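Next comes just one chain, in structure tokens: the form predicted on its own.
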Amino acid sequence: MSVEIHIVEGPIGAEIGRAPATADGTAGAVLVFDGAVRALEDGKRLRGLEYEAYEPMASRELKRLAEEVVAKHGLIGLACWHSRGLVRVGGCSMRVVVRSGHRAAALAGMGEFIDRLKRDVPVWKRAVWAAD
């Protein structure tokens, strides 16, 4: 079981967390989820979203959550990168990589992790509206 948690400043670059399946062939499923900042929120134009993470609690809670999800779903590993600060429209604010022996466990684990992260982890977002 492997868990990685990273809180990073600004958007998450394309090169972060893009490693393929485990080299030893144990992962039959590797899922990568990118949370991108969309252009509209409630019909209004955004310039971006500003994220605030209450540290060190956010990292500790992300790790605890990841460990629970990995154990519950029998995952090989879960890695999460979450932004802090401004992420402009189109930028990646969260990346989650799940590795599992089978796709069903990977899909279930990914869904539960993201749902619980949004509900339970002290990371907040504030809309930065575009000037019209």
Second form
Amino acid sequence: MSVEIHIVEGPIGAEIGRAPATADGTAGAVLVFDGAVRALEDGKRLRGLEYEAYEPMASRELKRLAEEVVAKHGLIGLACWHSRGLVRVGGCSMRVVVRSGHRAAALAGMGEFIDRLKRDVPVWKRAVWAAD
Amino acid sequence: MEVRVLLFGPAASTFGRGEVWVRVRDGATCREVLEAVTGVAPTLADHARGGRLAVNHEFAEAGRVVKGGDEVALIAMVSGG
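Alternative state: the form predicted together with the partner chain, after the form predicted on its own:
The complete assembly is shown below, putting the previous chain first.
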């Protein structure tokens, strides 16, 4: 199993984490989840979201969480990139790539990882309004 | 002893600073530090109630003793993703 965690400045580029993941033939399912910044929040227009991460705790908690989820669901691997700093509307602020032998485990693992990330990992976002 | 508690996100915005200092007895626990935070800064009560302390970058149990030199942070209302 493999776990990969990255906290990166600004938006996550389209190419990051999209290298062929099934070349060795072990993965029957590869899920890629992108969290994107919406244009509207409570009906108000955003310029973007400003992310703050308490490091190194954020990276450690992401790694601990990823290892737990990989072990629990028997995944081949989980990689996560999370932004800090400003991500403008339409930009990607989080990418999670899960590889598994079968789709059920990949889907369950992806859901649990994201749910727990939003509850336990010390990262915060602040709205930057278009009118500011 | 004096303990500095780091604040982030909505807690920092509410308090207007990224840290709050509290005075607690030597050998105080995380629970006592959290209570002291609310005493010094009542506006942080909701954050303290819904949050947890981290000590030296690890989530800490309420009964953990805080020592001088520990890095203490209030982790509340996280919103990553």
